[in-house]
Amino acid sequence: MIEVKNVSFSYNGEEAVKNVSFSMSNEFIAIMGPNGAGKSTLIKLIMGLLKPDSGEIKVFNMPPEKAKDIIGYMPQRETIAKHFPIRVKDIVLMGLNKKFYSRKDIEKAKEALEKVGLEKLWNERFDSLSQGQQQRVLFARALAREPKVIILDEPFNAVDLPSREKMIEILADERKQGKDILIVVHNINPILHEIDKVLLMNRKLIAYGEPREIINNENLKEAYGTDVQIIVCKEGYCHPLVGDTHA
(Lines of atoms letter the chains of each structure in order from A and count residues from 1; the text may use other names and numbers.)
(Lines give C-alpha, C1' and ligand atoms only; values in the text may rest on other atoms or scores of the structure.)
(Ligands and ions follow the chains in the order given, each with its own letter.)
Protein backbone atom coordinates (compact mmCIF):
# COMPACT_ATOMS: atom_id res chain seq x y z
CA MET A 1 0.00 0.00 0.00
CA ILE A 2 3.05 2.25 0.42
CA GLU A 3 5.95 1.77 -1.99
CA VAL A 4 9.17 3.76 -1.87
CA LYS A 5 11.64 3.03 -4.68
CA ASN A 6 15.18 4.43 -4.80
CA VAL A 7 14.13 7.75 -3.28
CA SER A 8 16.67 10.51 -2.66
CA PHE A 9 16.23 14.09 -1.48
CA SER A 10 18.61 16.94 -0.69
CA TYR A 11 18.33 20.27 1.13
CA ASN A 12 20.51 22.89 -0.59
CA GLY A 13 22.80 20.22 -1.97
CA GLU A 14 23.09 18.26 1.28
CA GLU A 15 21.63 14.78 0.94
CA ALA A 16 19.00 14.03 3.62
CA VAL A 17 17.59 10.80 2.15
CA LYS A 18 19.81 8.60 0.01
CA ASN A 19 18.43 5.93 -2.32
CA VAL A 20 15.86 4.52 0.16
CA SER A 21 13.56 1.68 -0.88
CA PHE A 22 10.93 -0.23 1.10
CA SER A 23 7.30 -1.28 0.91
CA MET A 24 4.59 -1.93 3.47
CA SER A 25 1.07 -3.33 3.38
CA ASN A 26 -1.30 -3.66 6.35
CA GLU A 27 1.61 -3.18 8.75
CA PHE A 28 2.72 -1.12 11.73
CA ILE A 29 6.20 0.21 10.95
CA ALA A 30 8.53 2.23 13.19
CA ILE A 31 11.24 4.43 11.68
CA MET A 32 14.25 4.95 13.91
CA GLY A 33 17.72 6.46 13.64
CA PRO A 34 19.78 9.32 15.07
CA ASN A 35 18.80 12.98 14.91
CA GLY A 36 19.41 14.31 11.41
CA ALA A 37 19.04 10.86 9.84
CA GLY A 38 16.29 11.96 7.45
CA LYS A 39 13.38 10.25 9.24
CA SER A 40 11.04 13.25 9.19
CA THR A 41 12.11 14.09 5.65
CA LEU A 42 11.20 10.58 4.54
CA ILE A 43 7.65 10.79 5.88
CA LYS A 44 7.23 14.28 4.39
CA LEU A 45 8.14 12.75 1.05
CA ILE A 46 5.56 9.99 1.58
CA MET A 47 3.01 12.65 2.54
CA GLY A 48 3.70 14.62 -0.62
CA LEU A 49 4.87 17.64 1.40
CA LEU A 50 8.23 17.31 -0.36
CA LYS A 51 9.06 15.97 -3.83
CA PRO A 52 11.96 13.53 -4.24
CA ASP A 53 14.96 14.50 -6.32
CA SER A 54 14.90 10.97 -7.72
CA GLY A 55 12.96 7.77 -7.25
CA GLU A 56 9.25 7.07 -6.95
CA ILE A 57 6.65 6.89 -4.15
CA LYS A 58 3.20 5.35 -4.41
CA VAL A 59 0.47 5.35 -1.74
CA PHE A 60 -2.37 2.99 -2.67
CA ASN A 61 -1.00 3.12 -6.23
CA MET A 62 -1.31 6.91 -6.27
CA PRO A 63 1.34 9.63 -6.15
CA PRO A 64 1.48 11.09 -2.62
CA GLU A 65 -0.14 14.41 -3.55
CA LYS A 66 -3.27 12.53 -4.67
CA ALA A 67 -3.41 10.32 -1.56
CA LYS A 68 -3.71 13.10 1.03
CA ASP A 69 -7.37 12.39 1.76
CA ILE A 70 -6.63 8.83 2.91
CA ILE A 71 -3.73 9.79 5.20
CA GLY A 72 -4.07 10.90 8.81
CA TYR A 73 -0.94 12.86 9.70
CA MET A 74 0.39 14.05 13.03
CA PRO A 75 3.48 16.25 12.56
CA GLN A 76 6.41 16.41 14.93
CA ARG A 77 5.80 19.96 16.08
CA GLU A 78 2.59 21.92 16.03
CA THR A 79 2.70 25.70 15.76
CA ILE A 80 -0.35 27.10 17.50
CA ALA A 81 -0.08 30.50 19.16
CA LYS A 82 -0.13 30.02 22.93
CA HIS A 83 -2.71 32.71 23.51
CA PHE A 84 -4.78 32.20 20.37
CA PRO A 85 -8.30 31.31 21.61
CA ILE A 86 -8.76 28.20 19.50
CA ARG A 87 -10.84 25.42 21.00
CA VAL A 88 -10.30 21.67 21.02
CA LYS A 89 -13.21 21.10 18.63
CA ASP A 90 -11.62 23.45 16.07
CA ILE A 91 -8.32 21.56 16.20
CA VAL A 92 -9.96 18.18 15.65
CA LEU A 93 -12.20 19.47 12.86
CA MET A 94 -9.10 20.70 11.02
CA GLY A 95 -8.33 17.04 10.35
CA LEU A 96 -11.28 16.84 7.98
CA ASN A 97 -9.74 19.53 5.76
CA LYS A 98 -13.04 21.21 4.84
CA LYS A 99 -14.25 24.81 4.72
CA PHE A 100 -17.69 23.91 6.02
CA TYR A 101 -18.64 21.11 8.39
CA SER A 102 -21.80 19.01 8.23
CA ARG A 103 -23.47 17.38 11.22
CA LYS A 104 -21.80 14.10 10.16
CA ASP A 105 -18.39 15.79 10.16
CA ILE A 106 -18.93 17.05 13.70
CA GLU A 107 -19.96 13.55 14.79
CA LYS A 108 -16.76 12.13 13.27
CA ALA A 109 -14.66 14.71 15.12
CA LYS A 110 -16.42 13.95 18.41
CA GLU A 111 -15.91 10.22 17.89
CA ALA A 112 -12.18 10.79 17.28
CA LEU A 113 -11.91 12.85 20.45
CA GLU A 114 -13.78 10.15 22.35
CA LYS A 115 -11.29 7.58 21.05
CA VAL A 116 -8.45 9.42 22.76
CA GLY A 117 -10.49 9.77 25.94
CA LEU A 118 -10.96 13.55 25.83
CA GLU A 119 -14.56 13.95 24.69
CA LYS A 120 -15.34 16.14 27.73
CA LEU A 121 -12.83 18.73 26.48
CA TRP A 122 -14.72 19.46 23.22
CA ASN A 123 -15.35 23.11 24.08
CA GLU A 124 -12.18 23.77 26.08
CA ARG A 125 -9.45 26.11 24.90
CA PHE A 126 -6.53 24.20 23.44
CA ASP A 127 -3.96 26.30 25.31
CA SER A 128 -5.53 25.34 28.65
CA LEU A 129 -4.64 21.66 28.18
CA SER A 130 -1.56 19.83 29.43
CA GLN A 131 1.10 18.85 26.88
CA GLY A 132 -0.08 15.25 26.99
CA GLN A 133 -3.68 16.28 26.39
CA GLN A 134 -2.65 18.54 23.53
CA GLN A 135 -0.82 15.66 21.85
CA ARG A 136 -3.90 13.45 22.23
CA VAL A 137 -6.07 16.17 20.66
CA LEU A 138 -3.65 16.38 17.71
CA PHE A 139 -3.78 12.60 17.49
CA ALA A 140 -7.59 12.81 17.37
CA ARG A 141 -7.24 15.28 14.50
CA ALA A 142 -5.25 12.67 12.54
CA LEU A 143 -7.93 10.05 13.25
CA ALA A 144 -10.94 12.25 12.46
CA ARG A 145 -10.92 11.67 8.71
CA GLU A 146 -10.95 7.87 9.26
CA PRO A 147 -7.75 7.42 7.23
CA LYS A 148 -6.43 4.28 5.58
CA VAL A 149 -2.87 5.29 6.47
CA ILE A 150 -1.77 6.86 9.76
CA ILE A 151 1.57 8.69 9.80
CA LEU A 152 2.94 10.10 13.05
CA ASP A 153 6.21 11.97 13.60
CA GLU A 154 7.51 11.66 17.19
CA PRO A 155 4.00 11.57 18.71
CA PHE A 156 5.19 10.76 22.24
CA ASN A 157 7.35 13.86 22.75
CA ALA A 158 6.47 15.63 26.02
CA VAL A 159 3.65 13.14 26.63
CA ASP A 160 2.84 11.77 30.08
CA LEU A 161 2.71 8.00 30.58
CA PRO A 162 -1.13 7.64 30.63
CA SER A 163 -1.41 9.64 27.38
CA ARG A 164 1.32 7.58 25.72
CA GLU A 165 -0.31 4.31 26.77
CA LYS A 166 -3.68 5.50 25.48
CA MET A 167 -2.18 6.45 22.12
CA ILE A 168 -0.38 3.10 21.79
CA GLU A 169 -3.59 1.26 22.66
CA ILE A 170 -5.44 3.14 19.90
CA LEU A 171 -2.67 2.50 17.36
CA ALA A 172 -2.77 -1.22 18.15
CA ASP A 173 -6.53 -1.20 17.62
CA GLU A 174 -6.23 0.72 14.34
CA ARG A 175 -3.64 -1.83 13.20
CA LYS A 176 -6.11 -4.67 13.91
CA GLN A 177 -8.61 -2.87 11.67
CA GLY A 178 -6.18 -3.14 8.75
CA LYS A 179 -4.74 0.37 8.79
CA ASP A 180 -1.19 1.04 7.67
CA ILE A 181 0.72 2.82 10.43
CA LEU A 182 4.06 4.56 9.95
CA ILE A 183 5.58 6.17 13.02
CA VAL A 184 8.86 7.99 13.64
CA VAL A 185 10.08 7.38 17.19
CA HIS A 186 13.03 8.53 19.24
CA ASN A 187 12.48 5.72 21.75
CA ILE A 188 11.16 2.53 20.16
CA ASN A 189 10.83 0.54 23.38
CA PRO A 190 7.24 1.54 24.34
CA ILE A 191 5.89 0.21 21.01
CA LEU A 192 8.36 -2.62 20.41
CA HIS A 193 5.78 -5.34 21.11
CA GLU A 194 3.14 -3.72 18.86
CA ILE A 195 5.05 -3.05 15.64
CA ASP A 196 5.53 -5.44 12.73
CA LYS A 197 8.78 -4.02 11.38
CA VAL A 198 11.56 -1.52 12.03
CA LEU A 199 13.04 0.76 9.39
CA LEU A 200 16.49 1.76 10.62
CA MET A 201 18.13 4.60 8.73
CA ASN A 202 20.82 7.21 8.73
CA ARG A 203 20.11 9.05 5.48
CA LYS A 204 20.41 5.69 3.71
CA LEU A 205 18.51 2.57 4.70
CA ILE A 206 20.53 0.55 7.21
CA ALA A 207 18.08 -2.31 7.74
CA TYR A 208 14.37 -3.11 7.36
CA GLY A 209 12.52 -6.05 8.85
CA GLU A 210 11.14 -7.58 12.03
CA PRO A 211 12.43 -6.04 15.29
CA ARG A 212 14.19 -9.22 16.44
CA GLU A 213 16.14 -9.31 13.17
CA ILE A 214 16.96 -5.62 12.87
CA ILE A 215 17.79 -4.50 16.42
CA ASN A 216 21.31 -5.79 16.95
CA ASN A 217 24.72 -4.32 17.78
CA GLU A 218 25.98 -4.29 14.20
CA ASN A 219 23.00 -2.45 12.70
CA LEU A 220 22.70 0.04 15.56
CA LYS A 221 26.41 0.89 15.43
CA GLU A 222 26.17 1.53 11.69
CA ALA A 223 23.13 3.78 12.21
CA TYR A 224 24.27 5.70 15.30
CA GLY A 225 28.02 5.64 14.77
CA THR A 226 28.66 4.25 18.24
CA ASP A 227 27.99 1.18 20.35
CA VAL A 228 24.42 1.09 21.68
CA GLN A 229 23.58 -0.89 24.78
CA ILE A 230 20.89 -3.52 24.27
CA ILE A 231 18.81 -5.21 26.93
CA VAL A 232 17.44 -8.62 25.94
CA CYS A 233 14.19 -9.60 27.66
CA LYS A 234 12.97 -13.11 28.36
CA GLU A 235 10.59 -12.94 25.39
CA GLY A 236 13.58 -12.50 23.09
CA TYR A 237 12.99 -8.82 22.29
CA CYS A 238 16.01 -6.55 22.18
CA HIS A 239 15.47 -3.14 23.78
CA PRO A 240 18.05 -0.55 22.61
CA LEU A 241 19.05 2.21 25.03
CA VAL A 242 19.35 5.08 22.57
CA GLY A 243 20.08 8.64 23.70
CA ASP A 244 20.06 11.99 21.85
CA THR A 245 22.59 11.02 19.21
CA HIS A 246 23.11 13.18 16.13
CA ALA A 247 23.93 11.84 12.72
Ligand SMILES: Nc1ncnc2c1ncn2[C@@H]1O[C@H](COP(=O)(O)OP(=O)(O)OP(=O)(O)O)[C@@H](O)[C@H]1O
Second form
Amino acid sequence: MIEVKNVSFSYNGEEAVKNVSFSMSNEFIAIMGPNGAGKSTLIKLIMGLLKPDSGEIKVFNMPPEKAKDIIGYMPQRETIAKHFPIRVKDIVLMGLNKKFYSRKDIEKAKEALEKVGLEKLWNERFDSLSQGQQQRVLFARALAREPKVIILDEPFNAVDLPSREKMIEILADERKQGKDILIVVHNINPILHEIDKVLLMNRKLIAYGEPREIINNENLKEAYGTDVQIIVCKEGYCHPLVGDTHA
Ligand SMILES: Nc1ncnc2c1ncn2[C@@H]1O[C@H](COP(=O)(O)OP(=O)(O)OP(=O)(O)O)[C@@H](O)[C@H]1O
Ligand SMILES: [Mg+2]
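How about the form predicted in complex with the named molecule, since we already have the form predicted alone?
What follows is the entire complex, opening with the chain shown before.
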Protein backbone atom coordinates (compact mmCIF):
# COMPACT_ATOMS: atom_id res chain seq x y z
CA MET A 1 0.00 0.00 0.00
CA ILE A 2 1.48 3.29 -1.15
CA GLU A 3 -0.03 6.73 -0.55
CA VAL A 4 1.43 9.83 -2.15
CA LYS A 5 -0.26 13.09 -1.17
CA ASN A 6 0.48 16.46 -2.81
CA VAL A 7 4.18 15.67 -3.15
CA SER A 8 6.55 18.19 -4.69
CA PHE A 9 10.31 18.06 -5.07
CA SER A 10 12.86 20.43 -6.64
CA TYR A 11 16.54 20.02 -7.49
CA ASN A 12 18.25 23.40 -7.04
CA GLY A 13 15.04 25.33 -7.53
CA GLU A 14 13.86 23.29 -10.53
CA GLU A 15 10.66 21.42 -9.81
CA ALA A 16 10.98 17.77 -10.92
CA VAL A 17 7.80 16.51 -9.21
CA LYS A 18 4.86 18.89 -8.93
CA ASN A 19 2.07 18.27 -6.48
CA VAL A 20 1.63 14.57 -7.31
CA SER A 21 -1.03 12.52 -5.52
CA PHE A 22 -1.99 8.89 -6.03
CA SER A 23 -2.51 5.75 -4.02
CA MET A 24 -2.23 2.06 -4.77
CA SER A 25 -2.97 -1.16 -2.96
CA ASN A 26 -2.34 -4.71 -4.24
CA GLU A 27 -1.87 -3.37 -7.72
CA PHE A 28 0.57 -3.45 -10.61
CA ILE A 29 1.14 0.15 -11.73
CA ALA A 30 3.23 1.44 -14.63
CA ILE A 31 4.65 4.96 -14.56
CA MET A 32 5.03 6.55 -17.99
CA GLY A 33 6.29 9.91 -19.19
CA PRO A 34 9.02 11.51 -21.31
CA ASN A 35 12.68 11.85 -20.34
CA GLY A 36 13.09 14.25 -17.45
CA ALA A 37 9.42 13.84 -16.43
CA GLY A 38 10.38 13.14 -12.82
CA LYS A 39 9.63 9.41 -12.89
CA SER A 40 12.87 8.33 -11.20
CA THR A 41 12.58 11.24 -8.78
CA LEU A 42 9.08 10.13 -7.76
CA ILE A 43 10.37 6.61 -7.18
CA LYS A 44 13.31 7.88 -5.12
CA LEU A 45 10.85 9.87 -2.99
CA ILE A 46 8.78 6.74 -2.37
CA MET A 47 11.98 4.85 -1.51
CA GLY A 48 12.93 7.54 0.98
CA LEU A 49 16.15 8.28 -0.95
CA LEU A 50 14.90 11.85 -1.38
CA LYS A 51 12.67 13.87 0.94
CA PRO A 52 9.65 15.76 -0.44
CA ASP A 53 9.77 19.56 -0.19
CA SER A 54 6.09 19.37 0.59
CA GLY A 55 3.42 16.69 0.82
CA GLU A 56 3.44 13.28 2.42
CA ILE A 57 4.28 9.69 1.47
CA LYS A 58 3.24 6.56 3.33
CA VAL A 59 4.24 3.00 2.52
CA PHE A 60 2.13 0.52 4.46
CA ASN A 61 1.26 3.42 6.75
CA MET A 62 4.92 4.12 7.47
CA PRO A 63 7.12 6.99 6.38
CA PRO A 64 9.40 5.76 3.53
CA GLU A 65 12.55 5.63 5.68
CA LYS A 66 10.85 3.10 7.98
CA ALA A 67 9.58 0.99 5.08
CA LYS A 68 12.92 0.14 3.44
CA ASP A 69 12.84 -3.50 4.54
CA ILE A 70 9.57 -4.24 2.80
CA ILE A 71 10.55 -2.75 -0.56
CA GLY A 72 12.54 -4.48 -3.29
CA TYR A 73 14.10 -1.84 -5.54
CA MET A 74 15.78 -1.92 -8.89
CA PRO A 75 17.32 1.43 -9.82
CA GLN A 76 17.60 2.78 -13.34
CA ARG A 77 20.70 1.22 -14.89
CA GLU A 78 22.68 4.42 -15.30
CA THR A 79 23.01 4.73 -11.55
CA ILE A 80 24.86 1.42 -11.06
CA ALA A 81 28.65 1.44 -10.89
CA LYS A 82 29.56 -0.53 -13.97
CA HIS A 83 33.17 -1.40 -13.29
CA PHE A 84 33.13 -2.32 -9.67
CA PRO A 85 34.87 -5.63 -8.88
CA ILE A 86 31.92 -7.30 -7.26
CA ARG A 87 30.41 -10.75 -7.83
CA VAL A 88 26.88 -11.57 -8.88
CA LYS A 89 26.18 -13.34 -5.58
CA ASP A 90 27.19 -10.24 -3.61
CA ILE A 91 24.82 -8.10 -5.66
CA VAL A 92 21.88 -10.46 -5.06
CA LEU A 93 22.75 -10.89 -1.36
CA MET A 94 22.78 -7.08 -1.04
CA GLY A 95 19.03 -7.29 -1.66
CA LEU A 96 18.62 -8.96 1.75
CA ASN A 97 19.99 -5.86 3.45
CA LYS A 98 21.89 -7.68 6.19
CA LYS A 99 25.40 -7.50 7.62
CA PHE A 100 25.82 -11.26 7.87
CA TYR A 101 24.22 -13.98 5.84
CA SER A 102 22.87 -17.26 7.15
CA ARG A 103 22.72 -20.41 5.04
CA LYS A 104 19.01 -19.65 4.59
CA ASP A 105 19.81 -16.18 3.26
CA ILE A 106 22.18 -17.68 0.72
CA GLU A 107 19.45 -20.12 -0.33
CA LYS A 108 17.03 -17.21 -0.77
CA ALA A 109 19.50 -15.30 -2.91
CA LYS A 110 20.20 -18.40 -5.01
CA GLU A 111 16.47 -18.92 -5.50
CA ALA A 112 16.04 -15.34 -6.68
CA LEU A 113 18.85 -15.78 -9.20
CA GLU A 114 17.33 -19.06 -10.30
CA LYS A 115 13.98 -17.30 -10.87
CA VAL A 116 15.60 -15.07 -13.47
CA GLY A 117 17.44 -18.03 -15.01
CA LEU A 118 20.97 -16.96 -14.11
CA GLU A 119 21.91 -19.35 -11.29
CA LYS A 120 25.02 -20.41 -13.25
CA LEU A 121 26.43 -16.90 -12.92
CA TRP A 122 26.41 -16.95 -9.08
CA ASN A 123 30.21 -16.70 -8.81
CA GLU A 124 30.85 -14.50 -11.84
CA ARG A 125 32.03 -10.92 -11.72
CA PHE A 126 29.10 -8.55 -12.26
CA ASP A 127 31.04 -6.37 -14.72
CA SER A 128 31.78 -9.39 -16.93
CA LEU A 129 28.06 -9.86 -17.66
CA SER A 130 26.15 -8.48 -20.62
CA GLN A 131 23.93 -5.47 -19.97
CA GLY A 132 20.79 -7.58 -20.16
CA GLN A 133 22.22 -10.13 -17.72
CA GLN A 134 23.18 -7.33 -15.34
CA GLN A 135 19.61 -6.05 -15.47
CA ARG A 136 18.29 -9.51 -14.61
CA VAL A 137 20.73 -9.82 -11.68
CA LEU A 138 19.47 -6.48 -10.37
CA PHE A 139 15.93 -7.76 -10.79
CA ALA A 140 16.87 -10.86 -8.75
CA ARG A 141 18.31 -8.56 -6.07
CA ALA A 142 14.97 -6.72 -5.86
CA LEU A 143 13.13 -10.03 -5.44
CA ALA A 144 15.55 -11.62 -2.98
CA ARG A 145 14.07 -10.32 0.24
CA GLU A 146 10.55 -11.34 -0.79
CA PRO A 147 9.36 -7.75 -0.48
CA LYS A 148 5.77 -6.58 -0.10
CA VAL A 149 6.42 -3.77 -2.55
CA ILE A 150 8.44 -4.11 -5.75
CA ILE A 151 9.71 -0.90 -7.36
CA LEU A 152 11.54 -1.12 -10.68
CA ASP A 153 12.97 1.78 -12.70
CA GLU A 154 13.16 0.83 -16.39
CA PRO A 155 13.88 -2.84 -15.71
CA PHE A 156 13.67 -4.00 -19.32
CA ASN A 157 16.41 -1.77 -20.77
CA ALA A 158 18.85 -3.92 -22.77
CA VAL A 159 16.97 -7.08 -21.85
CA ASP A 160 16.23 -9.44 -24.74
CA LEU A 161 12.71 -10.50 -25.60
CA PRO A 162 12.62 -13.96 -23.95
CA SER A 163 14.17 -12.56 -20.76
CA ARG A 164 11.70 -9.70 -20.74
CA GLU A 165 8.83 -12.14 -21.11
CA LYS A 166 10.23 -14.13 -18.20
CA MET A 167 10.52 -11.00 -16.04
CA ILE A 168 6.94 -10.01 -16.87
CA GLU A 169 5.78 -13.52 -16.00
CA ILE A 170 7.51 -13.26 -12.62
CA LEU A 171 5.92 -9.85 -11.98
CA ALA A 172 2.46 -11.12 -12.94
CA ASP A 173 2.99 -13.96 -10.49
CA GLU A 174 4.10 -11.59 -7.71
CA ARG A 175 1.04 -9.47 -8.48
CA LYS A 176 -1.18 -12.52 -7.97
CA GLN A 177 0.42 -13.03 -4.58
CA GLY A 178 -0.86 -9.58 -3.60
CA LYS A 179 2.32 -7.56 -3.96
CA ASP A 180 2.34 -3.89 -4.86
CA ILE A 181 4.33 -3.38 -8.04
CA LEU A 182 5.43 0.00 -9.33
CA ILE A 183 7.40 0.01 -12.53
CA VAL A 184 8.77 2.79 -14.77
CA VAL A 185 8.67 1.96 -18.47
CA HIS A 186 9.02 3.83 -21.74
CA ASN A 187 7.31 1.18 -23.79
CA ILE A 188 4.14 0.13 -22.06
CA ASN A 189 2.96 -2.32 -24.70
CA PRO A 190 4.68 -5.49 -23.42
CA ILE A 191 3.01 -5.12 -20.01
CA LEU A 192 -0.25 -3.48 -21.05
CA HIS A 193 -2.32 -6.56 -20.29
CA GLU A 194 -0.66 -7.31 -16.95
CA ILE A 195 -0.94 -3.91 -15.30
CA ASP A 196 -3.90 -2.59 -13.36
CA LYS A 197 -3.24 1.10 -13.89
CA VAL A 198 -1.00 3.58 -15.66
CA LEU A 199 0.34 6.73 -14.06
CA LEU A 200 1.13 9.25 -16.77
CA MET A 201 3.26 12.17 -15.64
CA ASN A 202 5.32 15.06 -16.86
CA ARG A 203 6.47 16.62 -13.59
CA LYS A 204 2.81 16.91 -12.64
CA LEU A 205 0.41 14.01 -12.76
CA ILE A 206 -1.44 13.97 -16.05
CA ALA A 207 -3.61 10.90 -15.65
CA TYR A 208 -3.90 7.87 -13.38
CA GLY A 209 -6.22 5.00 -14.14
CA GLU A 210 -6.83 1.83 -16.10
CA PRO A 211 -4.96 1.71 -19.41
CA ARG A 212 -8.16 1.62 -21.43
CA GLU A 213 -9.36 4.76 -19.69
CA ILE A 214 -6.31 6.94 -19.85
CA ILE A 215 -4.25 5.89 -22.87
CA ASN A 216 -5.63 8.26 -25.45
CA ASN A 217 -4.26 10.94 -27.76
CA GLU A 218 -5.25 13.80 -25.50
CA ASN A 219 -3.37 12.51 -22.43
CA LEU A 220 -0.36 11.32 -24.43
CA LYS A 221 -0.09 14.67 -26.16
CA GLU A 222 -0.21 16.45 -22.83
CA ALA A 223 2.58 14.24 -21.50
CA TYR A 224 4.85 14.03 -24.54
CA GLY A 225 4.15 17.41 -26.08
CA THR A 226 3.78 16.05 -29.58
CA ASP A 227 1.30 13.66 -31.08
CA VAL A 228 2.07 10.13 -29.98
CA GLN A 229 0.69 7.82 -32.57
CA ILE A 230 -1.60 5.15 -31.22
CA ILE A 231 -0.76 2.05 -33.20
CA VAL A 232 -3.82 -0.04 -32.75
CA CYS A 233 -6.79 -0.33 -30.46
CA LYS A 234 -7.94 -3.87 -29.82
CA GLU A 235 -10.41 -5.20 -27.28
CA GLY A 236 -10.50 -1.82 -25.61
CA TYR A 237 -6.71 -1.50 -25.27
CA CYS A 238 -4.88 1.17 -27.22
CA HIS A 239 -1.17 0.61 -27.82
CA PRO A 240 0.77 3.87 -27.96
CA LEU A 241 3.90 4.23 -30.07
CA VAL A 242 6.29 5.52 -27.41
CA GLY A 243 10.05 4.97 -27.48
CA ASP A 244 11.19 1.41 -26.95
CA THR A 245 14.54 2.52 -25.66
CA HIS A 246 15.98 5.51 -23.92
CA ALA A 247 16.13 8.56 -26.18
N1 LIG B 1 20.60 14.62 -9.01
C2 LIG B 1 20.02 15.58 -9.73
N3 LIG B 1 20.42 16.86 -9.64
C4 LIG B 1 19.83 17.85 -10.36
N5 LIG B 1 18.82 17.66 -11.20
C6 LIG B 1 18.36 16.39 -11.33
C7 LIG B 1 18.94 15.30 -10.62
N8 LIG B 1 18.28 14.17 -10.95
C9 LIG B 1 17.34 14.55 -11.84
N10 LIG B 1 17.39 15.86 -12.07
C11 LIG B 1 16.48 16.62 -12.96
O12 LIG B 1 15.14 16.43 -12.55
C13 LIG B 1 14.30 16.21 -13.67
C14 LIG B 1 13.59 14.85 -13.54
O15 LIG B 1 14.57 13.83 -13.61
P16 LIG B 1 14.21 12.29 -13.47
O17 LIG B 1 15.48 11.54 -13.51
O18 LIG B 1 13.33 12.09 -12.30
O19 LIG B 1 13.37 12.05 -14.81
P20 LIG B 1 12.88 10.68 -15.47
O21 LIG B 1 11.45 10.86 -15.77
O22 LIG B 1 13.28 9.54 -14.64
O23 LIG B 1 13.70 10.70 -16.86
P24 LIG B 1 14.31 9.47 -17.72
O25 LIG B 1 13.18 8.95 -18.57
O26 LIG B 1 15.35 10.14 -18.56
O27 LIG B 1 14.87 8.47 -16.78
C28 LIG B 1 15.18 16.36 -14.89
O29 LIG B 1 15.07 17.65 -15.38
C30 LIG B 1 16.57 16.10 -14.36
O31 LIG B 1 17.53 16.78 -15.12
MG1 LIG C 1 14.42 7.89 -14.92
